[in-house]
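Only one chain is shown below, in structure tokens, and it's the form predicted alone.
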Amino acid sequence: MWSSDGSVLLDYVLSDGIARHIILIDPDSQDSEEAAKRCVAAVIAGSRMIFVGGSTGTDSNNVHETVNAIQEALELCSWNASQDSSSDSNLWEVPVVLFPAAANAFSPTADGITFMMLMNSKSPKFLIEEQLKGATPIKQANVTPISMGYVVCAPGGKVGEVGQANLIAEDDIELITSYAICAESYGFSSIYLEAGSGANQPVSPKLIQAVRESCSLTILVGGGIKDGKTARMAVNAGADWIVTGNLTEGFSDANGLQITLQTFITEMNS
């Protein structure tokens, strides 16, 4: 469904309305078996996208499996509601998109890959030479790419630190209406405002506040969210997607994870 066509994918990732809430699963932290699971469990308690990547310790080889783990078993979640005439099959309609570290954290049959420059990294690495080896590689196995400026935002935690970024405070107003300015004059059709994977604290709502009146991108928010209470407020301030990682890895059974993430989404969109 998704990559047949790239158009339906971005459709789906911009547009407007109530808030989504995105599960990040990293292959360095779980196995493929357990990251599927915890998968189906995200999204019947309301994840609407799930996230593959996002640490330096993944590569094309655990990505990869990954990513066919979780697609293997939504297909099937997906197959046996078909079958059922009292279940909605398109509970399951949800893209598995690449959150790469570098270029070597690719897989040909992710839905999507979010193409990203940290913009207020210090290195070119981060900056261009990374995007420039992946994208032949994108192209050619036709993964849709969506655009996006990533920004790094205090704490910062080891994103931060691995990715030489030039922290933006909770009062740096005017930078961050600049950051995001310039993502959306360079074409980015998104913005990604990260606190850092297990910060103390997450992105401020002044900042995200900023960012919702100085653009039209849509903008996801990460880091230190911790229950649905911080959650709602990166909505109120005008996130439109919410992602977390670290409260998906605290579970090692998965109906935990299922309530606790379907009181999350609801928190968030009360």
The other form holds:
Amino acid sequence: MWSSDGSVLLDYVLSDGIARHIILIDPDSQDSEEAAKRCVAAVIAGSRMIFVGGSTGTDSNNVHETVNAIQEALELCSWNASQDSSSDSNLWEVPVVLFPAAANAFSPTADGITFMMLMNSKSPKFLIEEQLKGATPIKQANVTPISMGYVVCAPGGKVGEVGQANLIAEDDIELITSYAICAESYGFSSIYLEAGSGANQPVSPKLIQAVRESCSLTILVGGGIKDGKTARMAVNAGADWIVTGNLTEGFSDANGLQITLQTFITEMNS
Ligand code: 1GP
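Return the form predicted together with SN-glycerol-1-phosphate of this protein as a structure block, the form predicted alone having already been given.
Below is the whole assembly, all chains and molecules, this chain first.
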């Protein structure tokens, strides 16, 4: 459904309305079968997009295997639902999108890719070099790019270190506003405010609000969001999508994950 026409995916990702949840799967943190089970539980709970990626330990092999396993699991669930008149097979129309740390974390079968500039990196590698390496394979595979300014805020964690980011302080409204306007002026369609995976402090609602007030980009927020109440604060400040990664990895059983995410998503939009 997503691959035939990229505009379908872009409309879906960039549309306004109720804030939605993204489950981030790091292919280095579990095998592909486990990843697929987690995604099925997340979709039942209400997650509306799946990101596949991680700052370290990803390559085209584990990324591709994970993307395929997730897509197969969703297709199977969709087919099962289509055989049951009481089930809604549309529930399973959830895109699997790459969230790459570098050009080698690619899968040609993914439904889309966050095509990011790590805007506050000191390194050309994350500003343009990895993008140059990835651009042709992405185009040839017809994977839809979602243009995105990626800005790492304090504390920044691993991605802040690896990405050599000049972290945005929680009260630097002027600077985050400049990044937001810059991202919009470049023609990006979205901006991701990142505090770093496992951050002890999520992105400050004040920073999110400043971005919301200064541009009309779709806003994604992630890093250190561990409960629905924190997610709701981000949503009230203007976030369109909330991304969680670590929250998922703490569960060995899919049922426990489903219940936790259901509560999380309900609270996020309450
Ligand atoms: C990391 O923002 C994401 O890129 C998710 O962070 O693992 O802390 O949920 P967490």
